[in-house]
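Next comes just one chain, in structure tokens: the form predicted on its own.
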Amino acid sequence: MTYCVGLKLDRGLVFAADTRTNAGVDNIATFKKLHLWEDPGERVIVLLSAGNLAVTQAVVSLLTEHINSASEDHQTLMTVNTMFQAARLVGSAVREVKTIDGEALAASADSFMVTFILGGQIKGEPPRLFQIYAAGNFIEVSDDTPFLQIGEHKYGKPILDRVTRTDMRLSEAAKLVLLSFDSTLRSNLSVGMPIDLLLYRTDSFSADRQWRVEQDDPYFQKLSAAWSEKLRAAFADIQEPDL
């Protein structure tokens, strides 16, 4: 399991995975799950992983591959016009790799379940993000909601659906989605540090605010002994009821 994130604010975009994957609780590793694509000054495309580890690399190779080997009868995610357009791509890539190993891990018993998160900015359009199916299908985020969670995810969306303003400093919202990690990892040992953060400011087309929180972070530790602290106080003053 994992837990991947990732914000659409009128700043910018923020990105960010854990690194755990698990076959038990005496099988654990470590991965990156957050994957980028980076033509500076043009385009900066970031795809957030989570599911089966072997498919999910397969999609990230094979989107890989086609950039190394690109020719003019094919596009690529470095040459496709717009973010839409890369979306097609991923989507492609997933169906593809469905087309020669589904059947196989179908035969095992095992699941073809894997989700992505795709966002970035072209020069020539603003920055956007889409959640990817295992289909190969996609959606692209709101105004409404302006944030996609993929993997476990149900222990970070209640802070994220409280606190999230589109109007968010970059800063700002990189410490809330990691409050959104602090309470996954509190709750849910299939997801694991270190987790990977990125901040894209709109127009700079640079992938050069990166950040690896290990688990002695200092930083990390203080924002979760901090929130820890609030959230008690905080229930303490909440009136008690009348019983």
Contents of the next structure:
2 protein chains.
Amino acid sequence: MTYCVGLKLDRGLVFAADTRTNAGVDNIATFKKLHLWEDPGERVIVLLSAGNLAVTQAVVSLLTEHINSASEDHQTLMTVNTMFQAARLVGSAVREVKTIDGEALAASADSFMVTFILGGQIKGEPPRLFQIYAAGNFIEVSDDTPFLQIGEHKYGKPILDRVTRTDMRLSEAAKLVLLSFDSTLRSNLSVGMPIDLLLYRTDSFSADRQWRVEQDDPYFQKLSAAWSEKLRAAFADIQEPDL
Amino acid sequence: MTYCVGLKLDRGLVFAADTRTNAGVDNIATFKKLHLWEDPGERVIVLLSAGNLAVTQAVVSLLTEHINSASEDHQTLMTVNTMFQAARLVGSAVREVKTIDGEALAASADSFMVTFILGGQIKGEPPRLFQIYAAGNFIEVSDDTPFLQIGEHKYGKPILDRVTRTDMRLSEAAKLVLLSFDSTLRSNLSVGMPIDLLLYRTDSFSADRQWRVEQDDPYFQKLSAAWSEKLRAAFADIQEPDL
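Other form of same protein, the form predicted together with a further copy of the same chain, not the form predicted on its own:
Starting with the chain above, the whole complex follows.
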């Protein structure tokens, strides 16, 4: 499995993805699931992927090949004018991969499982955030629930449900996302460090705030220990039922 | 879905189960999923059930019918000498229901989904706690992980992972279990109030500490609000990453 989160806040976007892929518990590896296309000053587009690694890699490769073989005939992530169009391009790439590989996958009882979070900003519109499904269709995030999760999302959802506010600072949101990952990592083996984090400030059109959080990262270790301690203290602090 | 938890602590056992059953989101109802067999001074046996309601009800009915038609030929939950034998009886009942209904369920593309937590104490041995699977086989809880969860277990697991200690007081464990439910209730519609709670003190051989926690229960509401507030305070209290 995988765990990825995207947040759309007043100040910008926050993306985080783990890096574990596994085919059974005895075959695990580290793969980057945070993909970035950047034209500094013009556009920043980030794609987080969950699901069958062969499928997600094929989608990312297709999107990249289209950029490299750009012509006036077709749009690419580097030429579309809106994030909506970018989401449609990713959806089309998903459908293209399904056309090529879907039948063979079904025949070998493998499923065409894949989900993406796509976010970013293209000059001329505000930052936007989408979730793209295996069918190539997608939804856009709303203000009511400003975060999207894909993969192993349940363990890390309670803290997001409780703490997320759209007026958070980006570094505050980074802290929140890392706590959401910490809960997931503790409870589920199929999600693993390092975590890739990218903070995008609205109208910066630059992806210079990236951070790969390694297992032994001193901040992450301190965060994880402090959170456990504070949770236990908060727990102790609440009155018990009279039973 | 369903959410049930059982804990085996130094001081005794704690059981909790929600009461929501649903067949689609437009067909929900309240059913008790905590079942009790008690012979005061001799034995207390508690069964929590998750899965297909027709199956779990059939299993409980079979176990009860066996007791009512007791003869010296067969053992029942009220006559077995150990909790291990009780777990085997439940497993046999699961297999009996599967024999009767399994084929028809499979034919209508319904699955034979069912899991149980069985716990209690029979005079002559300490309290024990088991998880019983759809195949009728089972595991017993260990000291390393003194809790079992069935149903929609992921949202409420991080708090259990972090806070559970085997030396907790029973009322402290009740508080913990209610917080685990609170996280689940907030994030998942298919788990619903009221919650049935039962605290069993070792060697009491009595099930007199039962509590049905309703939606508007003042303690539960205070607990839920206090926990949210303390979590947010704990979150605010932790240093942000320097990004």
